[in-house]
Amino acid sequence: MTGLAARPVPVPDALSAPFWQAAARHVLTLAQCAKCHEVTLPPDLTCPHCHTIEPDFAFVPVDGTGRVRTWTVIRRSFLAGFENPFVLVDVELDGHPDMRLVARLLDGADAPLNIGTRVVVEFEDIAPGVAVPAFRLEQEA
């Protein structure tokens, strides 16, 4: 990726900082409400499930495997730092059927994708101490 401008870097706020700290260690986490124990991402001031105004979210690690729900090929990006074309996948995480995570697919624009294709999370180190979740096709055993 020589010659590309720097990628945009996430700017964590007080609620999302634990997610980004875990991502920097290459650990995928979800925010779990202390009241109803449901997970969400991103966290908000209230729990989207039980609507408590004191969710006291704890960030719990998840294995990061899932199935592609849909995808799109980006042929022209308006953000710096992306080599075109690239693929964004919408992934339903295993064990969390209501959880969806949209991220870049690292296998490239020609990857053999179908609805239901298995993927696993990986992380892209985009700046010192900063990593973002991405996905790669899961290798069959």
The other form holds:
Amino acid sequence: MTGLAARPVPVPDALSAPFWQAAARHVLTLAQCAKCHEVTLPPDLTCPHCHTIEPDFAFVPVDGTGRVRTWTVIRRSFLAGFENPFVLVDVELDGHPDMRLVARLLDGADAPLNIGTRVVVEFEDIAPGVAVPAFRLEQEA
Amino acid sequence: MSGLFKARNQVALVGFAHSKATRKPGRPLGVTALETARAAIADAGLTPHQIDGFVSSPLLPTTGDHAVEDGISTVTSNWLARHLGLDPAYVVGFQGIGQITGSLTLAVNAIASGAADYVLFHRALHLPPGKYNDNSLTEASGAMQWMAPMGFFGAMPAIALAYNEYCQRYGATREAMATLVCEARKNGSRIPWSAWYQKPLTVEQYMAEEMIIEPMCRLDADMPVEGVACFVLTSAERAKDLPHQPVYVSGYASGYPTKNRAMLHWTLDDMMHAGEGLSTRLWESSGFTASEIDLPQLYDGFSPFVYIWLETLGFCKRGEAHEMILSGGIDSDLPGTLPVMSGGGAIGNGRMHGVPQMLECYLQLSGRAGERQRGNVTTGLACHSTPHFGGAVVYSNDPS
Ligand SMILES: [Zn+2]
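Having seen the form predicted alone, I'd like the form predicted in complex with its partner chain now, please.
Next comes the full complex, and the chain you just saw is listed first.
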């Protein structure tokens, strides 16, 4: 945490509460439809795959690895609470084609990035009991 | 709907007025809107009491902390009609993104169906005091919880992500974007009501600008302004009795997201995919093909949108828009080019949404562009927003 203004915290609702509860434990989950078993994020009132109005989403853990589809370096954020510059990455999660998540990359503004660069989820604790997903470059094995 | 638009060339633009696009309006937006509306009605050779339809799109396009007040920060069709002292039969507003093309379809359909005979179509853009985009949000609920807590906020980062994917995939350079932005500013510098009138930009100036959301700089976004544009529409039949060459609506198409993603997560693939559908519908609806459009006017609220529209509408091959632009392919002063920014666009006029594109089609096709008049222009195309969250309209000055 820095001396900046507070970062915005997510306000869980009936649909999203299980996601943020898992995030607080540093576990990334996706919303899995009870009818067709496909996953999505964010959870919606219907399933975007089978369009049931009773998706009864279960939030299933994923390992949070993926590859960078694209990125941007934010040198001037329009939102209070972030120290500039920082990197946003758009990550396609392994095993879930087209399931993409935009979050911060925690390796600094000069991190070497290309389309396809491997990353893994890491959580930022932004308030007591509140953590949000971010990414870090995957270490070479 | 599929196939040719049933009202093809049966509804026409017959007059217009445009206020100054300005950073210092000095009076309430509603007053400017009333003055501009009266001027447009007179330009069409009509009187206010003949107007029986009002159509607009009142969204205030800021992300900052601003209240919405009719007549001050927005002007709805209801407000405008009431303050003109009228009681029109047909008053509607378009809700959503792609405001200009979306609301225009409401006006066209109203006239084609007979719901209204003469429609006043307007867009009033307010420049709120204080910071346009800065937001002091401390709690993110609803759709925002999936973006802001992760540092993802505002449209510019969303566009920068898609644009960088384009750059990485196709090798687009900053020089190509400099060429595009300077082309917009060159044309805007020739338009008296533009916020950039007599203020062209050089490639050197663009390249010296620091990137704020890589690979985008401040000049890749249109500058927020206050301004009002009004158009009058009527049937092709009624247009025969009016003073100006009518400009007919040949067809239109829109596109909307089909993927479930965070609110502003607009990916390059989603935009291109939606664009394929929009493009197919547009050419079916209008009865034209891309090669038959003399004057495409492509939306540039964020400069990378022009690449997406050029490619998705079929004006060049996928991945080649940046090369076409860099090699002078859109230069409005060279013969044989495709002058897609000849009206200056949003970057060359200020944030008037899709108005500059629509207005340039109207002015050139009606022969009213004055010193900027181009020869041999019979078909035009004006689009707004993106192919996956907006639309495009085809115009012609030949009703046959
Ligand atoms: Zn399902």
